[in-house]
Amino acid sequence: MSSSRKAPVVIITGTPGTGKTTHADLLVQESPIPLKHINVGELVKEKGLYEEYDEDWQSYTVDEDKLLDELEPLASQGGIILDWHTCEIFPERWADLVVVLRCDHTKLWDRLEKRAYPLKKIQENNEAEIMEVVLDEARSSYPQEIVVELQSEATEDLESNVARIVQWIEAWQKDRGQP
């Protein structure tokens, strides 16, 4: 499917607190080309895309098909950024490049007490970030060569992060003859 589509579609993921709406929504004012950033926390809310709420963790237990089949006309067009804290429910093909945020677990700790997360939320998040369930999740669903682990820390982290998508786009461009 990636070698018709005319723009990349982008995963970007990781633990939450790590940094993937920060750096979606960065990434979509420095693209060479047209991106639209989907947060599918967001997208799953407001469509309610969702079996039901969990009250101890707040959060959302996604209906996962029908999540796949909103998304599915969009990702077949590219030219996305799909922004969430789990990858492997997306199906291989759509993934042109699957970015993994990494944060140091005290700095993602201090965030995520910032956005008011129960204790045990920040301890599941917390203890995840310190096994890379995300990194591994993402390496045994998508070929190594797109699958691409970044840290996120500080705001030079982030900036130098943004930079090597665009240089990846650029040449995602470049190898498709495209302009």
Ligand code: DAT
Contents of the next structure:
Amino acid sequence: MSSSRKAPVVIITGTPGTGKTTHADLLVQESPIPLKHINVGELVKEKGLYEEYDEDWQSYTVDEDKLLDELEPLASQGGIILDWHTCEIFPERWADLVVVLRCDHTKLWDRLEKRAYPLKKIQENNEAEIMEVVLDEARSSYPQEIVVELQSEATEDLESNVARIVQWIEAWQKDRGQP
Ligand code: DAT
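For comparison with the form predicted on its own, please write out the form predicted together with the ligand.
Let's see the whole complex now, leading with the same chain.
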């Protein structure tokens, strides 16, 4: 399906707080092909694509079937950035590039504390980052050559990561004979 798309699907994933939304926002500005940023967590809330809200964990239990139905037409068309803390539910055929953002766990802890997450949620996410949960998930769900692990600790990382994704998009265009 990827070959029929005129614009790519870029998945930006990583533990909460690693910088997905910050990267997606900058990528929208810098991309040579117009890209729509889909913050999947926000979409789930806006469109009610969940089964329940867990007060204790302050998180939604997503209705995966509803979410996939909502995203399918957008993914088929391409030109989107899927920004979410997990990626394995997205079918392999959707993905052109999967970026996994990584962050030192002490820095991540500070970022999550600023969000006023419950302590157990900070701990769980911190542990997931140390255990490379999202990276493992991406590597086991998509071909190795489309999965890229990038550090996201400082502003220089953000800029160089987005520049790298822009180069990848330019190469993607060239491969398809687009100007
Ligand atoms: P996510 O969407 O993964 O939950 P975010 O983009 O909201 O993360 O970023 C969380 C906070 O960390 C936010 O205050 C911006 C900051 N941040 C993220 N990546 C950064 C980077 N590479 N350099 C500096 N600050 C960063």
